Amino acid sequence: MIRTLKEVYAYREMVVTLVHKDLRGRYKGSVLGFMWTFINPLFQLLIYDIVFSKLMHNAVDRYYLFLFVALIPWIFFSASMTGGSMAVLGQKSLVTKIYFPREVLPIAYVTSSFVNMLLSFVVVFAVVLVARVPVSPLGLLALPLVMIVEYLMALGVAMTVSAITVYFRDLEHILGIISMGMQFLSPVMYNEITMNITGRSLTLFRLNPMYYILSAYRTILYYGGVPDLKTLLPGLAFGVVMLLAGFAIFDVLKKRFAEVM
């Protein structure tokens, strides 16, 4: 893996170029262009808030904020998983014609999605300010760590699914269903407190690696606290394991990419 990372670092300019290309082309041809980076999450927030807060009479205080601080990170992870599955297959012409470390492709895609999330956080911080959340300075210092842990986790997943999709094309569509299911099994629209999840059900709930990530975001930006090590350490462990597994799987499967394509 160290040799692979050194090779990827040697091709870092290619990663930057692909990230820049993806960000520029994401809303190319649309009238509002890059503004959709901010409009998309705001519209999703509005829809979820109407359904869960107004129609279903959710009793959570400032539910719009409770939802928003977890929704934006979830969108990044979901995009890395579903869109990341096509990171290699979508660049068929590059893979079959020139040599470069294939790991560059999922890394560039996830990094592009990560930058998009960071830009969306401009809206998140604006909503937090309007809601006058007494955010802890220590909590804000912990926020970049939570983001890095999520990035590692998302990259590990993208490495895995992008490699498998080259051989099993149906995975792209299956992941859309898995992503939808994971969203309802993750603390995006609720958590263990609002749903009174306890005992064995809580243990099962915590088997979802996104539980730790989204809980940390919500602790910082909604409750105004500092994430507990009991939350950060399992999240970091999940992130590292997923990343190592992703690189290992990718390394095995990449040998026949050009042949299979």
The other form holds:
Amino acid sequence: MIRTLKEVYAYREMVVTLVHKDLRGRYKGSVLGFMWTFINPLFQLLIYDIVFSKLMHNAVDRYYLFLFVALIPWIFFSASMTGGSMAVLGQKSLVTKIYFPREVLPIAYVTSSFVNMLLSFVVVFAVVLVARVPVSPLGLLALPLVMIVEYLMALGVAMTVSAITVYFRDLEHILGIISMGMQFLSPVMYNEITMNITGRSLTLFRLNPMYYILSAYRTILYYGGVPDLKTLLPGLAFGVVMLLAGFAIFDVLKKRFAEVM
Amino acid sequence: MGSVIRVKNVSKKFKIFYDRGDSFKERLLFKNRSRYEDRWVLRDVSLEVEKGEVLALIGHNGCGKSTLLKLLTRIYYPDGGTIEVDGRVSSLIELGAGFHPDMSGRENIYTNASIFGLTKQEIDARLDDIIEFSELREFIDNPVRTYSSGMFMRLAFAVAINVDADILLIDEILAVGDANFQSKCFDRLRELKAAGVTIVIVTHDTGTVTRFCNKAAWINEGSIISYGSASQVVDAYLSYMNGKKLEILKKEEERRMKKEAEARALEEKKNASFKAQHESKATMPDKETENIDYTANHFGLKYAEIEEARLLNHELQRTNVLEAGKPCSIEIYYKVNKPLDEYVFGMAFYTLEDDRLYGNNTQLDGVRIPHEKTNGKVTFKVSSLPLLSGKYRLNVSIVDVNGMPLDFYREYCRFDVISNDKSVGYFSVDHDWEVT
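Let's see the other form, the form predicted together with the partner chain, since the form predicted on its own is already up.
Every chain and every other molecule in the complex is listed next, the one we just looked at coming first.
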């Protein structure tokens, strides 16, 4: 484990290059290019606002904002899961031809999605500012921490699924369905307050690691509060466990990558 | 000096699927298709490489040498045994890994070098050397897709060779670019070798092995047959491969002989019926010598005719495959149609490009063959065949004392020579080198 980490650290430039290449390649050839990183979430927001606030008259105050601050982090996690499943398999030419610590591939994929989320947050902050949410400075300070915990979770999941997909290619499609289901089971479009979830249902609701993450984002950016330790600590614990499990599974499965690809 | 690569009892097997289904449905529906057999590519291989040594892995295709190299780079993991490698490894197995055609040469240097595990600072420090070595300075900011394949390989090689590895693993990639660049690559490899870099190289070119490597391991069917000084292992390998080639050629020849015999039988049948029809008209060949077509492969006045010529090896077996350094002979069976006072028998070896390597006849050697009988045999005996490995043509002829062709075959047949001599050209020269 320590040795693997050391080696991954030695290959940090490879992570940087892969992330750079991915971000540059994403909108390659399009006229607006990198601007799409901002245009995309902006129009998403516009559509949500029209549909949920103007057409459906949602009871939740400023529903577009309520949805938006959780949706952007959710998209990052979901992309790490579904897209991350192909992180190793999609780089067949590298894996079968040359040695490098294989962990680099899911790390680079998740990091690239993470950077993409950070860029989307430029739009999120702008909207939060325009909507005049009374964001607490302490809450803002906690935001990077929440992001890091989410990153750990996303990486743990990506490592697990990217390794398994090499042996079992259906997983990519299965994950598409799982991701859709998870979106409805997580507090993305609603939360326990708007849906009035209590008692045993709430306990079940909290078994989902994403509950803690998305709740924290919403506390900071929608309610203008500070996430309490009861939310942060279980999230952190989930993140660390998922990451360790991901590393362990990856470590076992990586040995035959080059043979079965 | 201590060893930097230690391979102990390493085995590797691959699962060979008859028809692999990767998806869940396929696995469920076609259980039989997931049947596989284990193929052991390497069995119980052990070797140690000391620091600064250059080791060659040789063997014919599919013997497991490339698998061993991939195990050393850690692309594969062994199924048994252990592999320890100390130091930074750079593998020149696949050049240009991660190259992006739309990015410039300079950007691709960064990408490619990062895959070798270099940090940005390390790449910055080497950038000039890499560009210099690739000879692509004026094109370095153009996208790689505008490069020719030779330029592409040069850039890729330049990166791989400038990684500053302690151990360099190379798989058959020295066929890069033109002759100049190739020799530059070898110069660089020699520099690295002198600087104490350990190199393991997989190659088919035994010349490279003897010129460049200290040690060699000959791998056959997943096991090391011979391991030791490069020249000794190469000798053993070559003589084994020659033996194998001999077998193949012999089999080929048997097949050919059978075909020829069938064709001849058919021909004779035809001739017999033709003769029966034209018996009375049968006359001696035309005396007019102007009618001889010297450009044909087979021509002559037919006063005397070659019925058959035979190549015999040292065991006096008929063959078209001769072993260099051993005795052999050429038998010319003839019959006389119109007696002359004397006949001259000749032979020659030609290359396939029609250069005469050697020619001789009975007249040149002062052997007189006056007319005595209407058929017989003349044999050209060689005590030790001096030709090098290759394909040659045999020329046989009967002429009269003035050199007028009676029966002349420019190419009677082709034959192969198998030689252990690694010299180049056509002839072996008995020699020694003395250094004073």
